[in-house]
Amino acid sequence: MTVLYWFQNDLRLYDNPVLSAAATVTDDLIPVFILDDTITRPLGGAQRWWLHHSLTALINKLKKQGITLLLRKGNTQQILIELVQKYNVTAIYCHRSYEPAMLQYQQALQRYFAAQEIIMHLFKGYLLTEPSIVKNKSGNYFKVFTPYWKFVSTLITPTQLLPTPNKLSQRSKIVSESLASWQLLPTHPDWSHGFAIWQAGEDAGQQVLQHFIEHGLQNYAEDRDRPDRLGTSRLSPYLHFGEISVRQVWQVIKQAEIAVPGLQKGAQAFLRQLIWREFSYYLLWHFPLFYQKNFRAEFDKFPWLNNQSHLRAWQQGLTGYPIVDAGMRELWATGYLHNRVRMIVASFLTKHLLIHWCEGEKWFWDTLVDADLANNSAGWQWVAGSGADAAPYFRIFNPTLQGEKFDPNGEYVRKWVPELANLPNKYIHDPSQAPRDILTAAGIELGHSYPLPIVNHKIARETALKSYQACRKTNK
């Protein structure tokens, strides 16, 4: 029998559920990608980018066993019914999406393809739990993430983790389209060289891993909150491609907590992180217009402006506050930014800034390798404060404060800023208040070399709660 097996956001060989199961059934598989920009969000830029290096990982990988990966590019169920025919194929098999527009498709196509007699596979797997059956006292779903946490922490047990199937056939004779001819890759300008600090696919994820573990896990509950370290496991673009299973990426941490005198704090804040991701999911799963539709109602009257210059600015990391200006430069010039510095530059532009979170989370999603539907709509909606278990809206960040906690020596800001890089600790997170010689011997001027600040913290702050209090008193 022939199986066609259609890769999606699960893009590895090892612990692969699905993969492992449709190789023990047939003698004839055929792995196939499809890249359709219709029924969902079309990616973003630097998600083109690592796609295509990441595809290029599997191919490499499966063709060691004999294996070509059929890419295909258009409308996914015209491909499916094309392949299914064109190989009388028998079974599909694949993952179960958790983002709702692309489970409403599969779901159909399983109706479909069940009337042709054909049976298609959906997989769970790409969540350690099932957003469907997690549950409150009540019966409803959570919409607090410590009680999610203290729970779903509970529901996940360890499962023998799969190996790369040894031994995968394929008898028919398959002609793929060109992945360059897709261009993934920007041309005009090319803006990626900064993406040279990544490496996509299975094998590179598996290093990163291993790397954490031994290098960053003790600390990571302390440094994960430093940018100017490096202090995070960088996981998340292998975790939202499925270069890496996450029941692996949690299996493997827990072992390492037991196993390793001294990890148990880094271990638990990580795997809180995980659960947070977990979290995410499960909102977008009860809430499916989560990425572009506020959680809380109440924020759909809030006074948002539409300050154009002012978004052009926070977007090239020219805001006159080196922390904001340092991390949307490295967003740019990376497809990376640190978490914490995910939620001041996020805290700018919708509570310094006015700005609705939907433009940040657009220009995230266009900007970041690990941009991911539920991730992205979650975390910005919890800045903005309408999300669900959200930062309530009057904790408005102090840029400059955040900057001399979190950056205490402002190594991050002289590494993307460069051209404050002379100025003394004392002024390198408020360019502002230094002095004119100080300035001049630091070769800059402010308005010229750098940028004074858009807006005044103290005023922006004021504000922001006004327009807040106005808001509630709309929607009572």
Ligand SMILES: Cc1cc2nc3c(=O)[nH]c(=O)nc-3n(C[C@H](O)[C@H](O)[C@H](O)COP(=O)(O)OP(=O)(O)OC[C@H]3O[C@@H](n4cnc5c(N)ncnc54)[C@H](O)[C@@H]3O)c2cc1C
Given for the second form:
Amino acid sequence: MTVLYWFQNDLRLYDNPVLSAAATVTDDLIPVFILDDTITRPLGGAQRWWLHHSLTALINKLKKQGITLLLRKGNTQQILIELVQKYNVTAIYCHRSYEPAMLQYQQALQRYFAAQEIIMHLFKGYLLTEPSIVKNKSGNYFKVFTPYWKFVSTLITPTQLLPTPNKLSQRSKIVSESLASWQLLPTHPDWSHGFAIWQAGEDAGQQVLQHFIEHGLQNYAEDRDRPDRLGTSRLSPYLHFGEISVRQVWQVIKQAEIAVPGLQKGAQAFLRQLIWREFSYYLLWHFPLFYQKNFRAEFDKFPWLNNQSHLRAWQQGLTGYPIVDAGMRELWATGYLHNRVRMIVASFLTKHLLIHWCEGEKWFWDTLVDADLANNSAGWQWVAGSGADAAPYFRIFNPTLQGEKFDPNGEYVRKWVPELANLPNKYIHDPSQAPRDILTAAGIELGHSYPLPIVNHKIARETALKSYQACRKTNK
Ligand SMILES: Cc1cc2nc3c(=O)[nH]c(=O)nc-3n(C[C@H](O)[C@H](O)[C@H](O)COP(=O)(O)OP(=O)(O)OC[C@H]3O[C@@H](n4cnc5c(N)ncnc54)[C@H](O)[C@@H]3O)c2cc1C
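Same protein, different form: I have the form predicted on its own, so give me the form predicted together with the ligand.
Up next: the whole complex, starting with the chain shown before.
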């Protein structure tokens, strides 16, 4: 019996219940990965880079067991039908997606193959809980995080983590496309030099988790807000691509919390963040257009501005607000941005520049290695105020104060905005307030070597509040 294992966002062998189940029923396993840009949104540039390296790692891992990963690019349905016929496949195994468009597609395929007497097994496993069954006391879906978090935390029970199947076998002779022919890596220009901080693939994901438990978990509750420290796990791309299973992460952190005194606070704070991931998928599940439509309809009439030069200044890290610019440059250089700085730059775009959150969401989609339909939409809508349980619109971050609070010595800014490196701490987050002689001594000419603020914070704040009030009136 020949079985297809359809890899998607589950690029791992360890604790992969679907792969383990497939391995027990066949001596002819054909793992396949299909690059299809037509079902959901095409991957952004940063994720294409990640995918290339992740698939390289997976190919090598499977090769050690004598298994070839079959790579195909094109229309998923046509390719699966072709493979089923060519290799005389009797069953298909895959993880079920929690992105609504992809799930619909998978279910349609399942019906199609059932009519041909081929079973397509769709397994859960990408999340810790099933969005469809989590309801509040009135039987409705949760729209507020804290009660959701309290409720789902009680539903998650330990399960046996599954070892890497050690008896994968493949009899069919596989003809695969070459990964290089997909041209996932940037060439002209190659903007990926700064991505060398990452190592994709499941072995790297395991090391990142281990390193975080040993060095980050204890102080996570405090350090998670500090972009100048390596205080968070950086597991997000591994979780997104399924290079590590979320239930493994949950369980290992729980075990560490119990076994090691002093880890409780950090572990609780971390597990709460994992539940934000669940909540984002939960919202996307119940509101499938979450990535392009305001969750709160009152925002449909918000008077967003279409200012291309402000949008470009934000994207390039040239707004004149050092913490914003540092964040946007880190994002471009490394494909990653610290959560606190994601909030600051998103607030700046939507509230200081009054540019629609969808513009920011799209930019993040292209530039983040962890770009994720659910988490990205939830993050943007939360900051913009249009989401479920979102930050109220009138809470407008002052980027200078945010910088002073979360990057008190300016180390993060100095790293990513090197032209400000010689400014004293007092002015590092607000160079426009520095006296001329201090600027000269630091080698800075505002408006030339570093931009003047593109908007005035006080005026921008007042304009944003007025726009919001006008929008509320129109909705009455
Ligand atoms: C505007 C905006 C956009 C965002 N876009 C994305 C995105 O595209 N992809 C993405 O994975 N996260 C996104 N986030 C959430 C968060 O910023 C990242 O998950 C986090 O910074 C990843 O770093 P980490 O793995 O070190 O996080 P840690 O602090 O170590 O957290 C562990 C894990 O919990 C999850 N998590 C943490 N914070 C959040 C959160 N606020 N919402 C949902 N899940 C969370 C992630 O899976 C993360 O890997 C966004 C947040 C904002 C404000």
